[in-house]
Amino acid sequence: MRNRRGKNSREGGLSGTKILLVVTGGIAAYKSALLVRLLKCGGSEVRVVMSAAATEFVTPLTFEILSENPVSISMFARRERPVVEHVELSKWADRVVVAPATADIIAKAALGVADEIASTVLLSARAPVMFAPAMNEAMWANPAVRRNIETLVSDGKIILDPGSGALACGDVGPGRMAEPEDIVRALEASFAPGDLAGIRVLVTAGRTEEEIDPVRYITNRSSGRMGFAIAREARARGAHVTLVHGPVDVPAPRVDAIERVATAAEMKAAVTKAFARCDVCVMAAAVSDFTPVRRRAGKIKRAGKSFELELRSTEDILSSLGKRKEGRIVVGFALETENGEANATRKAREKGCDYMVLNAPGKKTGFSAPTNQITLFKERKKLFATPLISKDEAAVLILDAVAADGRLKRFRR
């Protein structure tokens, strides 16, 4: 099954739309390569800009040739008619858009400076500009890089996160571009509102902990991935998306808020609050089913071959939410073993869930993996079942179906 695009209201995508792309230097420019293309094949016009380090991963030419336009690549170059271009440049811009975004680049964006045509071009933007970071693992990580995208942020600045994934230092984490397909669809959002616009989401995502004693606690292997990726979607097109997440395995997504949790309690808490004040919930948190019935203030000490644990069961938090949507609508999970269908279906209708995700776990779907394989319900109608994809990939059909439901109108602002 492809990917599908999110709707855009604005007719011809990005039909008539000047792109300024400013490529600095990382590996990930031969991506940026396949951009020009896609936005000269929407019907942008396109421009370039490269770093001096952006030369020695794809020449000048292949930008020209491919943008149909001069690159820049020195502020002191010839040129035909006197002009100050990184100025020319800002002025003509509907968008720019740094790809790849480089740890050098980021910092020199965060600081003002200005030493190169790169650095120069973004300090004189007035157009909106996206960021797509594309660095090591650890760079990613480091405390200089996360304050440099706060600062950027709270410029204004749009950040497009990484995926994460096997990287060209041979490192596995997040720090790879977003895929070219994924910056168009972002810049498509940018110019007239989503399918979502007006819409407030709800996203869990993550597992909980509930505490045996101070080292030890009862869990499950979600890693967050596919709360995330909804969060994100929702919020590319257009949404204002709450997130309530517990423990995680993955960096979470730039949302408009964000609430982190540990144990089932406090996420019943979190998001039985935020739901007062939502208009479409998605459950994808995997919340514990049970909890120790007595926490042990000091660490349980090994005495004899067994240990006995009692444990009692958590509140339904989604079950909760079902019972008082009043006209919202209500996404849930179910991960199932055997009789998938039967028993999601059967959940779907027990809980007051609108629409129940089915999956099961595996080596390349459920938790922990970045792809999924999934079914989807609305109430007891089957509405499509997938091969294997990614996670991002099952967020947008899954907020196709839901940005599809009439129910939303009552709800736009």
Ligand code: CTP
Contents of the next structure:
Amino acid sequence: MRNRRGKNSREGGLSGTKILLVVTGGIAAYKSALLVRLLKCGGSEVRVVMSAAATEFVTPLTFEILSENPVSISMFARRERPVVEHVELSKWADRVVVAPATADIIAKAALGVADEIASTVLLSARAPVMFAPAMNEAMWANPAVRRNIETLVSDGKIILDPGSGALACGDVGPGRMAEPEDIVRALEASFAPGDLAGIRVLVTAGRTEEEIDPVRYITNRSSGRMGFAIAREARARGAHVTLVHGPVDVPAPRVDAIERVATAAEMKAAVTKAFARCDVCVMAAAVSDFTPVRRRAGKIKRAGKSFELELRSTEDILSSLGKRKEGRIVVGFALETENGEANATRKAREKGCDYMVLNAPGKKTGFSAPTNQITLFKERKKLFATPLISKDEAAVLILDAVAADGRLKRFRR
Ligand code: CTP
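How about the form predicted together with the named molecule, since we already have the form predicted on its own?
Let us now look at the entire complex, which starts with that chain.
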């Protein structure tokens, strides 16, 4: 479950909260009736919107009786007083929960389609929106659904991943809607203050590109996934997040301030400026270590059998930050192919990092993979080493360690 609160956050109740439940057309709609019961017992006021397909599985009357409120099933229903219903509902809600969320509503929400009541409510929603997907496991694995989920996550939506098991269609695999109790817990957590509330976090991500001539450049395989996962997680835990990133392969998450750069020198300038206003800096960018001594104005021609390119080292941004951190917490990354632990702790010391994340390049780890295997050091002390996990999970673990750092107290506003 990606609920992004951090283990130190305080779980809150639901008393007095206003929950708008959007039910779309899947067999798991029957579980949403139980969800309404649990929410009502927890003290929430609940209003329900149903897509036309949802009404084929459960009747609106069921939700009307359980929620003790009228259920909206059409954009054009006549009410006692004239209201623009989808706008009124969106203004009313503290949280919107889509359960079950079909592949269809996920696609519409990712694209911003508004062609019936459920999708229109989502497009006009002002409150945080949570999706509890439920579908056949082949649909859940389909690249189109994966793309749409990634878009929703980068738009700041919360996805409650489906569980694995026997599905209504007879297949077995991931696709079962999160249990109503888990949805309630995620909602409770979303109302609790995050453990990075009031903290300003600067995150760098992606790669840099050093120009050789107008058509060629030196770069590396960094995709931006690890830095983006940290930025997204920090924001979900209440931090004010500034993101400085170079070229990447995935969409950037929604943060408070964002600056896009291309070269190591541009990254240095942007990071140095933002560092003055941060409490925690996570340097996940793969900054190029070398840049051409001079950039040719014209395209280099293929003359002769060989060609020499003179490179010089770029400035080490992390080292320069480490030297003037004045109590800020600095997290560095080390990508090592050999002597990982020794190199990571040496780099932490030399660069003035409080935390160092060690990862190794591989098919499933390091730069471009969605997964990683990390070892986290606090100064010289090894805190933990993980098995292969998703970069989202790695981000949670790294920020758990930072959030538990006693020095953070002095920054809280
Ligand atoms: N880093 C930086 N500025 C650079 C190069 C790297 O700030 N010009 C930062 C990276 O963002 C990362 C850390 O330094 O957090 C370690 O990067 P890495 O490439 O592993 O280390 P290097 O110091 O470049 O050492 P080497 O390449 O020799 O292993």
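It should be emphasised that the depicted structure is a prediction, and the values quoted were computed from it without experimental measurement. Positions refer to the first chain, counted from 1. Each form is matched to the other, and the largest set of C-alpha atoms that superpose within 1.5 Å is called the rigid core.
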query	finding
Rigid core superposed: residue 383 CA moves 2 Å or more between these two forms	no
Residue shift check between these two forms, rigid core fit, residue 102 Cα at least 2 Å	yes
